[in-house]
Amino acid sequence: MEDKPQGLLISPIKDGTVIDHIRAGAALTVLRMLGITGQTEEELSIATNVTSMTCGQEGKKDIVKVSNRELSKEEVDRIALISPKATINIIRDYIVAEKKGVETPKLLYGIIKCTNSGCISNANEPIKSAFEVTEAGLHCLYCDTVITTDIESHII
């Protein structure tokens, strides 16, 4: 039997971020949160189940390296719904500058679209849809409801 082949699959980046450990199948949504597509210029390498050990069990997760381009604070919070144990690596000239740990705010502004069509979240108003992050899920500020299932679908 021969043993699996090691090495390195992906070219490291010069600058730019790596999010690791997100979780198995949501890399895709997780650029669309950033706003990456196929149209924009960014330098992207993606690795969708790769094999992972995290605390010592084998488990399966994403990878995206994105050249030239260092995340926001909402756009990590964003990641943060999605991958609560998803890790930002900043890159500058080949070297991991900043290493973190995502983490769920409390409080979310306009990240989340609300599900009340009637919410005033949802008018022509000049404000940002604003989430309190519960226990029993996403609450709106201005109408009360609460978002339990699905959350990806509902990031803006």
Second form
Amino acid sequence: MEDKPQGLLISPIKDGTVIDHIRAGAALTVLRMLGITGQTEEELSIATNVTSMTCGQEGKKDIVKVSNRELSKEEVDRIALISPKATINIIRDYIVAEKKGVETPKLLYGIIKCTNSGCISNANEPIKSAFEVTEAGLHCLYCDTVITTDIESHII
Amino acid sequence: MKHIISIKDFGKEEIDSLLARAGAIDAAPQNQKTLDGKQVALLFFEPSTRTRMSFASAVARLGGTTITVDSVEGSSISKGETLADTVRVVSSYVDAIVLRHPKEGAARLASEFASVPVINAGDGAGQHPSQTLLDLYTIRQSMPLKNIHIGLLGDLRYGRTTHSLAYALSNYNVTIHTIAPPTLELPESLVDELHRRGCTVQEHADITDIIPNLDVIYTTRIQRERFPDAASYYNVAESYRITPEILDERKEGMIVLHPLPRAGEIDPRVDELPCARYFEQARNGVPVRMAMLEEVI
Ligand SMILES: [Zn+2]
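Given the form predicted on its own, corresponding form predicted together with the partner chain:
Every component of the complex follows; first up is the chain already shown.
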């Protein structure tokens, strides 16, 4: 196991996905956005408020490790909404096989709850909420409401 | 398959061609039987007799027939059926659906489940594209749709007709003058969007300040529910009322529009003036809706 990385707070994983540089305190929201709960089967490690050095500056970050599952880029991209600096590392046999940043997706389905109580997406209909990510904010494709602030609290 | 859900789905060319088509229909209303043998469902989950009658008249003039659901009472809706299911079922009976619904975004949802074209006849405080098109059509009858100075008067916050009209007019390099009571101003997000689309938006405290510059006054109802008490409502309503005296200062050729029904926003004496175009505007609903039906069916 020569390649096994050293000095980490939580142990390295053999195969899976490591989401690093999550905004401090946002790890649990990240899991929720990925649909990972205590009821799902992934083996999880979570570290929150870890001291990290980025560009020579000391700060705090969260880390999430999901064993035995390679999260797709689409799955992870949702995280950009709350943590645009997060990075995704796909691990195969203890090695970082792929490393990428997150990108804000253009469309979000079933992730954000519309703030307009009169919106049809909040009625009991067989649809997922649908938002377009625009410069002005998140634009509901059903009722045209634009969510500009506190996006985190509207995540389903 | 084409749906008409929001005026925002229309580009300038599309609007122009629909208005031109409505004009052609208007000029020869008896010759159009393009919906011969077609049936249209008027699904009205919220009462709006005028809009429903206007669509019914448009279908009939094109030679088609309508079936109407205008009561939630006793229908499967009151038993908890989703709009998605209703629309799927009704689609199998007809060639198009005209939908009015209290929830915003209902028409977009309907278009996702319908197997026939859907025309939005108003969803909640959301979109009502046929109203906007007939407003544009009425302006266009009096003046070319460009470089207009339009005054929007009344409740500009909750009044959806002014929102979509302002948006649609932003295709035509217009200047929008807003005259609204405090707290009922045009939403900031819409003003930003209008600016981005190259529109000038100017706020005014008083209609008399700006009236000599206006080509169009579009006035809307101020609802009593928006005010804490009757007295403050009457004070506000009074200062946003269009009277012949206010109109004395108007530019030649200026027109007054109102989506109707009105409740005191326009003095009845204005009805006699040549600038009063609101009844004409209501009448224009029929040719415009005929053009919309032809467009989708
Ligand atoms: Zn919405």
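Positions refer to the first chain, counted from 1. Whichever C-alpha set is largest while still superposing within 1.5 Å between the two forms counts as the rigid core. Quick caveat, the model's predicted, so the values are computed rather than measured.
Relative to the superposed core, residue 143 shifts its CA atom by 2 Å or more between the two forms. For residue 66, the Cα coordinates differ by under 2 angstroms between the two forms after the core has been superposed.
Once both forms are overlaid on the rigid core, the distance between the two CA positions of residue 113 between the two forms is 2 angstroms or more.
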